[in-house]
Every structure is written in C-alpha cells, then in structure tokens.
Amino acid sequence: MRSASLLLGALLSGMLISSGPAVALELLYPADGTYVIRSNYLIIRGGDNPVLDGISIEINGIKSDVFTVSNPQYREAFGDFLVVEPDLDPGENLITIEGYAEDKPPVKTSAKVFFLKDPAAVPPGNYRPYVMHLPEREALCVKCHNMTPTAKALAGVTATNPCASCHARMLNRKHVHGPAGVYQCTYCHDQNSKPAKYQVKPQSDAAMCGDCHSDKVAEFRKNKFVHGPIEAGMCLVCHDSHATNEIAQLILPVNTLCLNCHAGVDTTVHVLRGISSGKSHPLEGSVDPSNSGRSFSCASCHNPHGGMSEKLFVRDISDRMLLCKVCHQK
C-alpha cells in the first residue's frame, strides 16, 4: 500500500510549536491549489485547536496508518509538525489529512496538489507554483533552520551551506550541474528578491548559463542554423540547472526530449533513401557507431544546437550522404 511509502522525515530538523493566536491542522508543503516537480515532502502542521496525539494520511483514496505526535521525545524534536516523504501520483492528487486528539472528534484538512512529474509538460492553469521563501513562512522555520544567512554562509561550498540543510536531495543524482555541486546556489539565485527569496535572477535563461558556458556561446554564432530553443535563449527547456540522471544536464532522455517537440518522427518513416532494406532508419541503439561512449539517439545525427544544415546535422556536415557516411563506411 502507499502508507508503506509514508516514511517520516526524521532527516529534517523540526520545527517550532506556534505561539500567539490557535491553529488548526494545515498542510503547508505543497499548498492547496499549487503544483510541485518532485515528489519529496509533505510538512504538516499539527496545530493547538486541539493539540493532536495522532495524524493519518490518505492521498488519492489511499490512507497511511496513524503517524504517533505525541511523544514528549518527539514533541521536543519536533514540535507539532509531521514531516513525511509521500508517494504522490502524476497530475492531481487529493491529500487528506486527519487529525486525532483524545475525546475529541477527528479535525481534517484537504488540499489539491499536482504533481508534475514529466518535466517538459506544463501544468493547469489552475494550478500555481509553490513559493516556499515568503516571510511568513519562513517564520515557521526559524527554531532549526537559519532563515537570515549571511552571503558570506551562503557562498560556503560544502554541505554546511544553509541551503543543504533542505534541498541537498535535489542532487542526488548521476549528473550534477558544477554551481550547484559546490552549492553556489545564490549565483543563479537571488537572496535579497522580494517579496520572496531566492528568485531566480532576472537574466534570461542564456545570459545566465552563457556567463560560464561561453565555449557555447561562441560555437552557436558559428552556426548557420540554430535551433529553436537556442535562438530564443530558452536553455532550461531541455537542461536541468541542478541535477539529473541524464547526460549533458537533459531534463529526460534524449529522443523523449526531442519527440515532445518534433512528435511522430517515431511513426513516420525517416531516412529510407538508400537504406536496401526498405525499412525507416532506426532512431536508437545500444551504442553509436560514432561515438561508443553514447548510445545512438537523435543527437548521433542531428545538432541540437544548431549546424551547417537546415536539418542541423552533427560535425558542420551539410551534405547528407556525408552524414551518412560517418557511420556507413562502405
């Protein structure tokens, strides 16, 4: 069942039981009506209206066992939050949250979240990014976590770095982009944005990544032809700024990437001209007869950069036979 992937999130610092005026159970992380890229946490607020011995979690008609929040242990540690790690479906969720008190009736909240699984799609309109970095939020934080860094503790580049102590996961992957590797976060991040933190600088996309990256700069200004995204400096379509399973920082696999774009290139037949088998010409493999440290994909033929071709062909290639011959040699 999901509830076994419920897993409580003893790998946060807690969190500090409000004062002032009471509260009643929220879910705080993600909100109601918001949309998230990454299935990570859940960060439940207890409340005191009452104050809560126990809380269960039911997403999508699928409920955990009761979470226990009552220990004097974990009260001191945690205060009236829950932090779980959730198993949230692609697209909406429903998260039911309930909460139990000694003779008293349960209390219970709900929230719509969609979770946006595929990173190259786009979300309902109804559904907004989180913003975790506002004032009254970070508010909440402020008995574990730093809130008020310095820029000097920002620019450490180890895992002390106030940024780590929540997002260090996000790279917790095969290819990690070098910034944020070294947690240099605020180079690309704005501390002092308002009315919420660590915007992302208002530089496009290409003027941006181009600061480091100007080998590419140069090696795009020498292509006849560019690529659509390349063109419109929209570097972030296809490359993950953080971290990725994917080589070259790709948000998905190559030809998934592509096809999102160029759709039925896959269904359609695709260089037969010459090919005596009569059949389309594949568009993945095991390994490219070009380059053995890559599989073949669309990139062993096509630039995504851009190119000398219309059709964006790798090695300033124009001529396609030329193309054809770097693989065919006979």
Contents of the next structure:
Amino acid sequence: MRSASLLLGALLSGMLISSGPAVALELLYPADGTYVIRSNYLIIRGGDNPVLDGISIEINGIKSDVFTVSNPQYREAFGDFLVVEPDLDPGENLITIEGYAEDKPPVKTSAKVFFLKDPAAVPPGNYRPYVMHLPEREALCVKCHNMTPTAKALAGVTATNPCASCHARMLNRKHVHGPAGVYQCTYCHDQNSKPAKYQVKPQSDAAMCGDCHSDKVAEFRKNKFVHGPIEAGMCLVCHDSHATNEIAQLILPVNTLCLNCHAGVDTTVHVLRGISSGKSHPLEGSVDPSNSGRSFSCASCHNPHGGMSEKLFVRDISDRMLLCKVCHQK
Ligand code: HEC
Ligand code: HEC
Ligand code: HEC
Ligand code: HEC
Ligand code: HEC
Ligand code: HEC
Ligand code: HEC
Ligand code: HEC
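Please show me the structure of the same protein in the form predicted in complex with heme C (HEC), now that we have looked at it in the form predicted on its own.
First the chain shown before, then all remaining chains and molecules of the complex.
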C-alpha cells in the first residue's frame, strides 16, 4: 500500500465573490481527470450557493482541519478563493473538498488527479493535461490578477512581473535557469497562442535552446561522437527550462537520468572489466576527485553532450588510460 501523505495545511492565500449567477463549491486546479507534474497548489472556489464559512480538504483519506473563510478581511483580499499547498502522493489521488455553512448540510465535491512525480515518466492515458490559460478560466482571475499584461510589464525582471503573482513558487529551487529566474517567460511562451495563451512556441528543443546557447549547440555538434539524444535534437529529456534542485537544472539527479536510458550499467561490472574480476568501479560519491565542487557521477567520466571518443569521455579524452589519470595518479 502506498503511504497516504498528509495534506500540508499551509495556507498560501485564500480569496468571496457575490455578484453573478450562483456557483457551487469547485476545485478549479487541478481539475478532475487531469495530471500534474508538481504538487504545488490546490485552487478552490467556495462559491455562493451556499456562502461558506469553512472548507476542509481530504487527500487519500487524510483530512485537514477546517480553513475558516468567513472573516471579512479574508473575503476582502481573496473573495471566495482558497489556495493551499497539498502533499499529493505520486500516482493517483482522490481529493475531496467539503464546505460548511451555518445551518446547512455540508457541500462536497471530489476529483481524481494523477501526480506524475517522475518527470521522465508518461502519464496514464485516462488522464489529460490541465490547461489554465483559456479565456473562460482566466476570466475568474481578472478581478485580482493582471491577466492581460502589456509588453512593458512582461519585460519586468523582478517579482512585480505579472507572471510572478502566480508562478513565483515554481522557481523556489536550488538551480534556476537564467531567463526564467528573471521572468522572461514570454521569450519561450507565446502570449498570442490560441485558444490557450502561453503555449510553447512550436520549434525543436535545439532551435529553442540554441537561440541563446548557439555557441554551446555548435560545440556539441563539433564533437566527433555526438550523444544519441543530442543527435536527435533533444534537450528537454535532460534539462528543465525553469528550475530544479539538480545542477544545470537537470530533471533528475545525474545517475538516475542516465540509468533511465542505460539500464544495467550499475548492475554489471563497469570500467574495471578485465582489471579486477567481478569488482565494479564506483559510479557515484559525494566528491569528484577531478572537480571538488561536484559530486562524483556518470558525468565525471562521460560528457553528456558528446566527445572525441566513442564512449564520450570528458575533456575530449580519446584513450581509456588517459581517462584514469584524470583521477588516479600513477
Ligand atoms: C478576490 C481576489 C482574487 C481572485 C479572484 C484570484 N486571486 Fe489568486 N491570489 C489573490 C491574492 C491576494 C494572492 C496573494 C498575492 C501575493 O501573495 O502576491 C493570490 C495568489 C495566488 C497564487 C499564488 C499562490 C502561491 O503562494 O503560490 C495563485 C497560484 C493564484 N492566486 C491563482 C489564482 C487563479 C488561478 C485565479 C483565478 C482562477 C485567482 N488566483 C483568482 C487574490 C485573488
Ligand atoms: C492568476 C494566476 C496566474 C497568472 C497571473 C499566470 N498564470 Fe500561468 N498558470 C496558472 C495556473 C494555476 C496554472 C496551472 C498550474 C501550474 O501549471 O502551475 C498555469 C499554467 C501555465 C502554463 C501551462 C499551460 C496552461 O495553460 O496550463 C503556462 C505555460 C503558464 N501558466 C505561463 C504563464 C505566463 C507566461 C504568465 C505571465 C504572462 C502566467 N502564466 C501568468 C496561473 C497563472
Ligand atoms: C527557455 C524557455 C522557457 C522559459 C524562459 C520559460 N519556459 Fe515555461 N516551458 C518551456 C517549455 C519548453 C515547456 C514545456 C515543457 C515540456 O514539455 O517538457 C514549458 C512549460 C511550462 C509550464 C507547464 C509545465 C510545467 O512545468 O508546469 C509552465 C507552468 C511554465 N512553462 C511556466 C513558465 C513561467 C511562469 C515562466 C517564466 C518564469 C517560464 N515558463 C519560462 C520553456 C520555457
Ligand atoms: C532567452 C535566452 C535563453 C534561452 C532561450 C535558453 N537559455 Fe539556458 N541560459 C540562459 C542564460 C542567460 C543562462 C545563465 C547564464 C549562463 O550560465 O550561461 C542560462 C543557463 C543555462 C544552463 C546552466 C548553465 C550552467 O553552467 O549551469 C543550462 C543547462 C541551460 N541554460 C540550458 C538551456 C536549455 C536546455 C534551453 C532550452 C530549453 C535553454 N537553456 C534556453 C539563457 C537562455
Ligand atoms: C543526456 C542528457 C542531456 C541532454 C540530452 C542535454 N544535456 Fe546539457 N547537460 C547535461 C548534464 C548532465 C550537464 C551537467 C554536466 C556537468 O557539468 O557535469 C549538462 C550541462 C549543460 C550546460 C552547462 C554546462 C556546459 O556544458 O556549458 C548547458 C549550457 C547545456 N547542458 C545545454 C544543453 C542543450 C542546449 C541541450 C540540447 C541541445 C542539452 N544540454 C542536452 C545533460 C544533458
Ligand atoms: C533519453 C535517453 C538517454 C539518456 C537520458 C542518456 N543517454 Fe546515453 N545514449 C542514448 C542513446 C540513444 C545513445 C546512442 C545509442 C547507443 O549507443 O546506445 C547513447 C549513447 C551513450 C554512450 C555511448 C555508448 C557506446 O556504446 O558508444 C555513452 C557513454 C552514454 N550514452 C552515456 C550517457 C550518460 C553518462 C548519460 C547521463 C548523463 C546518458 N548517456 C543519458 C540515450 C540516452
Ligand atoms: C570512472 C569513470 C566512469 C564512470 C563513473 C562511469 N563510466 Fe561509463 N564508461 C567508462 C569507461 C572507461 C567505459 C568504456 C568501457 C570499456 O572500455 O570497457 C564506459 C562505457 C560506458 C557505456 C558504453 C557501454 C558499455 O557499458 O561499455 C555506457 C552506456 C556508459 N559507460 C554509461 C555510464 C553511466 C550511465 C554511468 C553512471 C551510472 C557511467 N557510465 C559511469 C567510465 C565510466
Ligand atoms: C572522475 C574520476 C575518476 C576517473 C576518471 C577514474 N576513477 Fe577510479 N575511482 C574514482 C573514485 C572516486 C574511486 C573511489 C575512491 C578511491 O578509491 O579513490 C575510484 C576507485 C577506483 C579503484 C578502486 C576500486 C575499489 O572498489 O576500491 C580502481 C581500481 C579504479 N578506480 C580504477 C580506475 C580506472 C582503471 C580508471 C580508468 C578507466 C578510473 N579508475 C577512472 C574516480 C575516478
């Protein structure tokens, strides 16, 4: 059985609206039947049918305390919205929201959501991606967020940039990609795409990334041996465009990433074949002897983009024996 994790009751922001037709309690994000790649927030709309005093959230059987949404200051700032940070379990999650109003039976809504925690995995076919930036969805936010930013506002490089009011959280990672860190989101996301705004401009990874890293891409291609994925023009199989906790914004720790495509390297004798029978060379460690600022990993010996040897050794090394000397003096 998977461990049901507790909803992290962190209240990020809450929001009551009264005008317009009656709306019932609703989970706006993530919607029923969608998958998410981050357990970042639940966006709940309390509605006015009935007007709620409190909301509780249950994820996979674990129920939160009741969030009070009736006090006037709260209503003033957040209307009938409640945004909380959940702790979703990897895989399928059942989210049940209950709303309480005086003298009324609780109102209830639930949603099944898939949390794709492993960025290299593929979501099950019965779950669809969530799409936020559709006109009908954005219309619900305009009262408090700038949903039609000008080019000047979008050029802003600080947290006053209009994208930051909702997306700053995705940059709370150790390694932030240059342009994302300064909110140049629309460099890669098309403000005029339809029906959904901010779709990624249609181009290959290599073209998108090469726009700013043309020198790197040229350097990769100059290698006598180009690594398979690079040859195929792929960058996003390894790098995230925004921010992660791994060096170079890798989507996974280096070794996990490599082993996803090269299964078996860690279970067979690697490097030492023919030298000391049966014993494998270590494949990871806290310090790389050739670069003390780095952890020891597959990338200490192999260049992830390409090299002058078939085995893509680092530092353009073409001879196996010269590779050993990078770390072992003899
Ligand atoms: C009645 C006002 C109001 C409405 C309507 C509203 N919000 Fe907000 N929202 C806020 C306030 C206030 C904050 C906190 C802003 C801040 O901290 O800078 C916020 C913050 C957020 C955050 C950031 C949470 C975090 O800390 O990471 C998200 C995401 C968000 N809103 C999404 C939405 C979406 C999506 C809509 C429309 C479906 C919406 N909001 C409609 C007032 C509102
Ligand atoms: C009112 C809050 C809000 C604002 C402002 C906002 N977004 Fe979003 N955006 C969301 C939410 C909520 C999602 C879905 C959850 C997620 O992916 O974090 C989303 C999703 C996206 C997606 C994924 C595709 C989609 O439509 O779901 C992109 C791309 C995106 N936003 C780009 C931007 C850019 C660029 C800006 C600034 C021009 C921006 N957003 C401003 C709330 C907002
Ligand atoms: C260097 C190009 C680039 C920049 C800059 C960039 N993005 Fe993206 N973004 C992408 C690509 C490419 C994808 C699609 C990811 C995929 O399919 O693997 C994406 C996907 C997304 C998604 C949906 C998937 C996810 O990771 O949640 C959101 C939300 C998003 N971007 C928001 C933003 C925001 C907000 C900014 C600015 C802070 C931004 N992006 C800056 C390239 C970029
Ligand atoms: C708008 C220009 C721009 C685009 C487009 C862009 N980058 Fe970057 N990238 C930068 C800047 C600026 C930096 C930070 C300065 C630096 O280290 O070069 C950076 C840094 C990086 C780094 C970290 C470098 C290091 O030394 O740790 C990686 C990895 C990276 N980008 C990969 C990509 C990938 C993959 C893409 C395509 C999805 C991409 N970039 C698209 C501008 C861009
Ligand atoms: C197979 C996985 C993989 C692919 C595919 C990949 N990278 Fe990398 N990349 C890495 C790793 C691992 C590092 C960190 C290497 C190190 O410094 O130890 C890195 C580092 C980088 C850096 C910073 C270090 C440097 O070499 O300057 C840039 C920039 C970069 N990659 C750009 C790209 C671009 C652009 C693409 C697509 C053309 C791409 N990468 C494709 C794995 C990959
Ligand atoms: C998306 C899948 C993918 C990822 C991730 C990946 N590789 Fe590869 N790799 C390939 C493909 C495809 C080839 C070329 C076909 C082959 O020889 O297996 C290749 C070839 C290689 C080769 C040359 C193999 C030979 O026999 O000549 C080495 C070495 C290598 N990769 C190391 C790595 C390292 C180290 C990482 C992590 C930084 C990594 N790969 C990540 C797909 C991947
Ligand atoms: C200490 C250096 C070193 C480390 C660390 C290392 N390799 Fe290698 N790797 C080599 C050498 C040397 C070869 C060439 C094998 C030979 O000469 O027999 C090789 C060969 C390969 C090949 C080609 C196929 C094969 O098995 O011969 C792949 C794929 C590969 N390595 C992937 C990886 C991956 C993935 C990791 C991390 C899990 C890794 N390597 C870690 C040195 C290293
Ligand atoms: C990027 C650095 C690096 C490279 C290159 C490298 N090694 Fe190592 N090697 C290590 C580390 C780290 C260890 C474990 C700590 C130690 O013993 O120094 C190690 C340990 C060893 C050991 C002892 C294994 C054990 O389990 O005690 C042998 C033998 C060895 N390496 C041989 C080689 C050979 C042969 C090559 C070249 C094909 C090579 N190494 C290339 C870093 C490297």
